[in-house]
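The data below hold one chain only, encoded as structure tokens and taken in the form predicted alone.
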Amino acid sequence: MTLRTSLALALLAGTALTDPAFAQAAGTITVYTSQPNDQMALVVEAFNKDHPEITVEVFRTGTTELMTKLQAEFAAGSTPADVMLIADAVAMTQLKNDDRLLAYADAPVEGIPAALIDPDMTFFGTKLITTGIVYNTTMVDHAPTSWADLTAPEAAASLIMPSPLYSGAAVIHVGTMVQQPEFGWKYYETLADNGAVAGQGNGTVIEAVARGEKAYGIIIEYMAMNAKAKGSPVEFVFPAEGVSSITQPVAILKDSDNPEAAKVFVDWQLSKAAQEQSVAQGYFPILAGVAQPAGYPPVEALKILPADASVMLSEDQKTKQAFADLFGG
């Protein structure tokens, strides 16, 4: 090694040590999620094989009590929350008005869709799950194919749904399902009549499901095509109507004590290889070129029912307790 390298190496060293941006790129952020552990402890794998300089602290809940919890330590005047990661773009967008997330102006964007980008970089949607129908093939003769067949006496008298009061994907379901005209809120009061019941989060409602205790359920795709996978005996049914659905978003908080190590997290959510991991765990893709997981429509064939998201936030107390009134929580 000449004297020259010897100084330059040096100098690279010194540079790595002190510059505030590589020093920060590094250490321990926390993770607030509703995405199952089982899926995040191998996200966490996956990432840390291409950053083990960050560790990953992760707490996971539903979506509604993660935003319980995290304005209580607003309230008290800090969380531990670098990152959030949860299932629906109404509850991130309320962090956002309420000035609590960073703008990201340089995430790695490219072949996202735009309308999954929130236009002030502050989030962005890392995947795509609908809400249909389930239900144990051992207990139906006839498969349901649409949400109105689920309204049959018959068929509501056997039926479980998420709550908004604990799951961010049942807030943007039943938000949807109020807004289209042929549903309203007589759709639920007529499953509420004819017996339905509510559980708590979409883990409660394949349960349920898989185990015999009622023959159909109301939950987000994954959930039932994984269980499927594994033998239960289950079937997914995408109602004729249309799917509400849910682009599970990132973002940073903005008063993260590690924003850049934050970053790194954020782009790897948005990168390939963490696409690809969502697919094998069962997700829709969002990025271009990045296959559906086999046994899925191909996106472009999904109906998606149409939803007003600042309806929904304006409304979401609201629509919490008229759920409540009709099925308890």
Given for the second form:
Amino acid sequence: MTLRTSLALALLAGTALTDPAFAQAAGTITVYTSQPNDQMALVVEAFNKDHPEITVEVFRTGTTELMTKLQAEFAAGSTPADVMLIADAVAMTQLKNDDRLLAYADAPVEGIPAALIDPDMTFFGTKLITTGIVYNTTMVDHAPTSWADLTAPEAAASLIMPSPLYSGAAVIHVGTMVQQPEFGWKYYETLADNGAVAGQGNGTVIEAVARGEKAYGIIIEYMAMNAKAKGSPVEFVFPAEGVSSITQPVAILKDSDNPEAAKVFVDWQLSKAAQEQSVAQGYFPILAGVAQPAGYPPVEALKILPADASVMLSEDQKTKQAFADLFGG
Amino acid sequence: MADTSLPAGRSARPLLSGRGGEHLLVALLALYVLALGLWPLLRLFAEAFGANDAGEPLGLIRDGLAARATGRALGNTVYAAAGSVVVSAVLGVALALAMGMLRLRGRVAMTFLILAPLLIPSQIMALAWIELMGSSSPILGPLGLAPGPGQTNPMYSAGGIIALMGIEHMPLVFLAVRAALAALPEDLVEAARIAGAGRGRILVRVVLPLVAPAAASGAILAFAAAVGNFGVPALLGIPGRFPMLTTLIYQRLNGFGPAVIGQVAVLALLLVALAGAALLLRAVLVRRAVPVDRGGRALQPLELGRWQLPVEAGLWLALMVMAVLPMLALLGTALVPALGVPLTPETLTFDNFTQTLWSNATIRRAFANSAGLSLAAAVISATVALGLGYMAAQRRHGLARRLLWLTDAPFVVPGTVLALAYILVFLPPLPGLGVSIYGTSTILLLAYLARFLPLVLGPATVAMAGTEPALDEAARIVGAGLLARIGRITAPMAAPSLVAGAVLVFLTAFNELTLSALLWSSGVETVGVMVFSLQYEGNSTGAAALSAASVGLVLLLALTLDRLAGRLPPGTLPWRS
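For comparison with the form predicted alone, provide the form predicted in complex with the partner chain.
Expanding to the full complex; the earlier chain stays at the top.
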């Protein structure tokens, strides 16, 4: 070790000791997330390049299960979770209404559209994830272009979709579709009558379509795009009527025993570095000035189906029940 | 002057000596068995018998039984378990007869393959068969036998579940029939032969009736195991829309949380009733079995003559299909870059292995957690088995002998039921301590300890009951304390069976899924849970890689043990008996 580097280290150590904020933002945080395991491994790796002093533990499962787990832990007295990074704002709003989220007024939100930020600064969208149509290229001759195409008997008979009983994205997607006057529950009834089935999460959808067990699937775009990039015989379509979208919000739990480190993680999630990594993982960015992944339309060109989030929240249980009645639990 | 009347004489004796020490030891063991196994289970059943939301007594049971989902899951469970028993019994009896009565080459290797389902956890078996039978099968695809595009994997059905659980539990029948055959005296066969009976007649009229009780008892065990199986219905039945009791409990609990624990306790009660009825039937059967004179020369293997080659080829073919091809298919999927890509020399990649095993910190931690938890479970269980076995089998302590029975409870109830009981009892903060062990590795360890103790306790008590008590008596007379006697005399004698039992605990716990799926949490992932969740997030190639690696590890351990076979007592390794 040269004299200069040891001096620099000594200075750094000195800063660390004298600056209380720096000293606190270390240690371990636990992130509860619905983002796939392999992606989270890369996220943690990139985060640790910038913040080696913070150890991140990841607990990954579907949003709906994650919420159940969290409720159980609250009942047990406390949860190890510090940060939630889950698919949809509906679940986040539930947590917020239960007074489980920490308000983080100083979060670095410049450049992020206001629609993606909770007005009370308890949760913040990190990316844009849209739900559209995937199909198997070896099985389908005429690519579908719209949601309506899926109701055709031969398409619906070979269609699989994620279930809101597992997936947060599916909660929003079904919630959005049933609010559209041209679709409503009628749309799902037609699909069910014509033989469409529901899997569990989006993972089961890409699984069935990539293997060629089903020709069509309703799925979040990056899973289809990533499978296609790795060589699976699939193609993704942004339907003409528009897509539903989720924002994968991040939030800090009030219960957190390390809110300072959790804030560092949230800061990083909203930073350009994290946004660029999200793009590399196949997500639409939310930060102005970051380009969308190759092969994706620009964010401005996306047609997003309108949806009332408060209705979705109040109808949440009803929606899940109605879906389960049509497609099974 | 009577020495014993002097208090000073007593206090000079080492701690835990005399009857007082033994009583203390048994009291501790009783506390262990009751707190870990019995208390949580009893609490769960009490919950099931409770009132419903409307406050009606026994309301939960009435509501639960009236629900359509319950009836369907119950019917499916009985149907699939009964179907799988037919498969287990046919395969198990046929293979046991072949291995036990015929002179075959490569018998140890064959027996190892027959017993492979015992070492390979059911969720990995299910994954392997999904890969083997699916439309992108790396084995059937090139042969043109894979299901065509648009066809759902045939494994996602009641038939798939029945076939797979049948294979999975076949070793239970196989081992029972093998043991009965080994005890069958040659004299009986000889007598039949002298009386002019041909081979077929001897098999049907002499051998089969004599092994039938063993086959039935093995088949009933297989039924109980099938009722409680979680891995197969979870991976085949959930996508196949074939709900069974274990998966319904899992889905309810994951979808609605501990608030519905009363409702799922009713489902658990149904599971226990099914398994309990089966085991009761088995006890009656065992009691009523006609004793055969076990003396005399053991059965001599039959020479096959010109049938040698065809029979051996047929057996190998069957074993390849049952045990080897699915594993190759799993490996094949682990080696392709993405689903739907055929496996060719150009597409072959080790990325799935490096990504899941190397660069993913969560999976690395899962390996460490599983290794640590299984090791702790193995060591602690062996220690408890030593103490309890000593008191019950050597000292024939009344309460200790009753405890032996009670330790079986958490083992014979389906794992899902035990996990549920643990959530119920250990979710609220522990009385006195104010902290909850829910969400920590402690709850997993305790559940493993409760469930897997019989795996080591069984062989240990058998070994100890067979040892000469004179040594222990002598040591007692010269004044050796209780711990010294256990440590210096009983432990060395029982060591081989304790070690073998501990290894069995380790191997079983390492890939455990049923308990872990309900009790795991952040930081305490296990290998079984990771395989399951990788599969569910659509990363089948990663799940296949992780499964292949963990099966490889378990096989490596088993083969290492096999190398030590010469130093272990006969019967320690099931495939060598």
